[in-house]
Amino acid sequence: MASLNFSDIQGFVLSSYATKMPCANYLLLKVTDVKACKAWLGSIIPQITTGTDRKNDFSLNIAFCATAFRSFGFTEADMISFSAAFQEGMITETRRQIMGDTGNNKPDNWTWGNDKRGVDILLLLFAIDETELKKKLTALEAGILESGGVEVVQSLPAGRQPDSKEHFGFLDGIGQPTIEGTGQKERQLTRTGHATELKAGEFVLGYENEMQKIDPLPAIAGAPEFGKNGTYLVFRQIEQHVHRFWNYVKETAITINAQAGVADQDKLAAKMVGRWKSGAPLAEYPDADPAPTGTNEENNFGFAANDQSGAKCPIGAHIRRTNPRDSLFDDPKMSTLTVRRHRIIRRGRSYGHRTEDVYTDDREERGLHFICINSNIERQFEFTQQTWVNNLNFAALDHETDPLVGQRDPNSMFSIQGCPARTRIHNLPDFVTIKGGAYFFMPGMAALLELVKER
């Protein structure tokens, strides 16, 4: 078992921060002075939060892109040891088709993350209420402005609502995957009853990986384990279009059938979902939501010995393209295994107020910060996205994406599979758009230091 350096290790790669401080502000903030950004980094290195703190106030964590550290004078010969995905940014042509960010998720259209509004670093900023928040991000605020180093590109605010449900309306965070070395799967065993305990490398740079191997660990010049208790971050920010995903449902389930009520549609967006509002699991509980007006975390089932066909859950349905379980092929075992080296831990958050009415468009903007680590964001992140959420052939489907977040074309279509034959329901519009994104590197504490040192 991994021997977890928690006082070099940002607090955030370690927990979410969600249950003692549901309210955040992420601030994107581009260097517009090297010298100066170096010796405003200097001043808020001492507020970050590590693996060993306990704090109950507010948590500071950063990020930073692969531009900003070219600013800090990174040559190509200490870039080189980083991922090329981090290397590149997530805006590349490539980068592109492997996350589907064509038409109106292109680049081009983002409000932040482009080359129009470019960003370099990212504070996350956690606290235990509104009060103490807007507290800490003014006096943040005014030392940024105050540094002449940095400024301030956007400011997200997030945060969780008090039932853990997304604006879709559906149970979040739930089977994440625990870190070996950091006892959350004794925690998570007894708050769900059931954990997946991926080895340490899966998400701290430096440490062995479900394949019994060590991620490359990014190196410079005088700091040859620069990367060591590090990971890289993905950020994106997706606007869930609520009133189109509830009234497509509706529409769909009287098509379905003539008669068809609220149960119906629950029932049809819980297909595509592949979990019910409660958030308990449709390979469990394939013909009603157990905890309609509560929550279930079960978290403990698997798809290969009771639906291996999907007839409870949908092959295709979000839960199963996102973590396929030991469904992946024939083999549960290989499956199992397999998917295992392609996990990612979550740690977003909401945004925007929860609407009242989710079949009218109140012309609000809300969704989900997208936030997740993992060592490797080509095995894990890059290769869900595209091995898995938008692959049109994913586990012998014909022409399906993902039905909540995929890739779409104008004929986009979605399979409930069902015996003596399957549904299939078609021309599934966006029900999300991205509005921003970038890769990030979130260095252990050792390597902030050497950040703020002259190269």
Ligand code: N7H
Given for the second form:
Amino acid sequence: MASLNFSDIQGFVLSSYATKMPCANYLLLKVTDVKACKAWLGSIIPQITTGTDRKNDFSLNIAFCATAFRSFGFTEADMISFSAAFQEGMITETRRQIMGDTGNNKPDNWTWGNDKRGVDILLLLFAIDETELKKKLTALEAGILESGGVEVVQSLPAGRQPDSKEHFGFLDGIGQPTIEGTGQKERQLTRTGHATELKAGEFVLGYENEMQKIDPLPAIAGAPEFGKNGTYLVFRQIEQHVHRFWNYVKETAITINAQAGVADQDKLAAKMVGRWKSGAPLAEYPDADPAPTGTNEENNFGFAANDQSGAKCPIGAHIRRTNPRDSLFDDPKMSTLTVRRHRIIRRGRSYGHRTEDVYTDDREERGLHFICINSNIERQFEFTQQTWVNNLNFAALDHETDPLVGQRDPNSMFSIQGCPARTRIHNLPDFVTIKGGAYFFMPGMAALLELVKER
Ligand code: N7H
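If the structure you just shared is the form predicted alone, then what does the corresponding form predicted in complex with the ligand look like?
Below is the entire complex, every chain and molecule, led by the chain shown above.
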């Protein structure tokens, strides 16, 4: 096992900072003057949090779109060494098809990341509280204004709810792989009794991956190891229509059973997610939430031996599509091995106020700043989105996509396998809308210094 160069890896690759720093803000920037931008970058690099910094009150990280690298003077010979998806960006026709960004989700409707409001640089700020966040944000914004080299396209506040639940009401952040060589495995084992440790190369470039390969590094003239200790970051701003979700669940539960009450609604919603609101997995607790007022981060389960038919956790449930574990093929070992090559680490946070009245449209926007990291956008994030989330025939299902975040068509359906017969629900509306997005590269610290050099 190669030892990781933690001081060269940005801290965000290794940590979401969620426990110590619940407050966050993302600044999306556009380069307006290359020379001035590089000077500004030079001034903030010393503030960037690395994998060895043990900060408790504030962390800062940075990532770049391909457009930024091109404006900094990277040639096409340099760019070709990066992932094709990164080079292209998220909104080309090919990428839209892969992502399912059509209809209401088409990039023309986005508030950032499209042709009208393109972005080049992402600054990620995390703080212990709102006061510290505001202080640091104000100072950074002043520096940006003064620099004359970058401007703020969008400033996105985000946070972590005290109970770690996302807006539909479910505990989030449970199903995460750990990175070999970081000590994360031991920590996760203590917390959840289970850890899926993956080779570091799945999330940090320059190390062996799950294919026992070290992928060629992005290389630029004068810096053949530019990509080392870097990673790709996927950002999607996803609005959640909470009232639409819960009204659909309520009406559908009553259609299935005229006597349906709140417990039946919660069960139907849990069937769509694959976990109860507490986080407890349906594969282990099929009948009722074992911790209705608490949390359950259990992750030590598969589907093959216990629930291959989907009678407990439906085959098309969100967590079963996005991580089919051992149930993808008849051979559980092969399935597990294959699935390990398509994992992502989610580092997103919620935005907007939580609503207590989930049935009423209060016309406030809320959602998830979905952020994930991976070394190979095509094999990890895009694969998950295209081949699992949006695949109409995932695991031999017929004309269904992910019930929460899948691309819709007029017949959108979701099957709940059961005995003696399955239940099929119909006409699922859009529970989410994409509001913005982009692919970024998060360089290692040495590569950041390369960026500010004149080219
Ligand atoms: Fe999902 N949700 O609140 O319902 N997700 N997700 N996700 N998701 C998960 O395990 C949610 C989205 C994954 O290892 C849970 O942390 C919402 C996209 C993966 O068992 C819940 C949105 C993609 C997992 C949600 C959203 C994924 C996962 C269960 C958008 C990838 C881990 C808690 C607004 C393309 C699966 C947990 C595993 C879990 C929700 C989006 C992927 C509750 C609201 C776009 C890999």
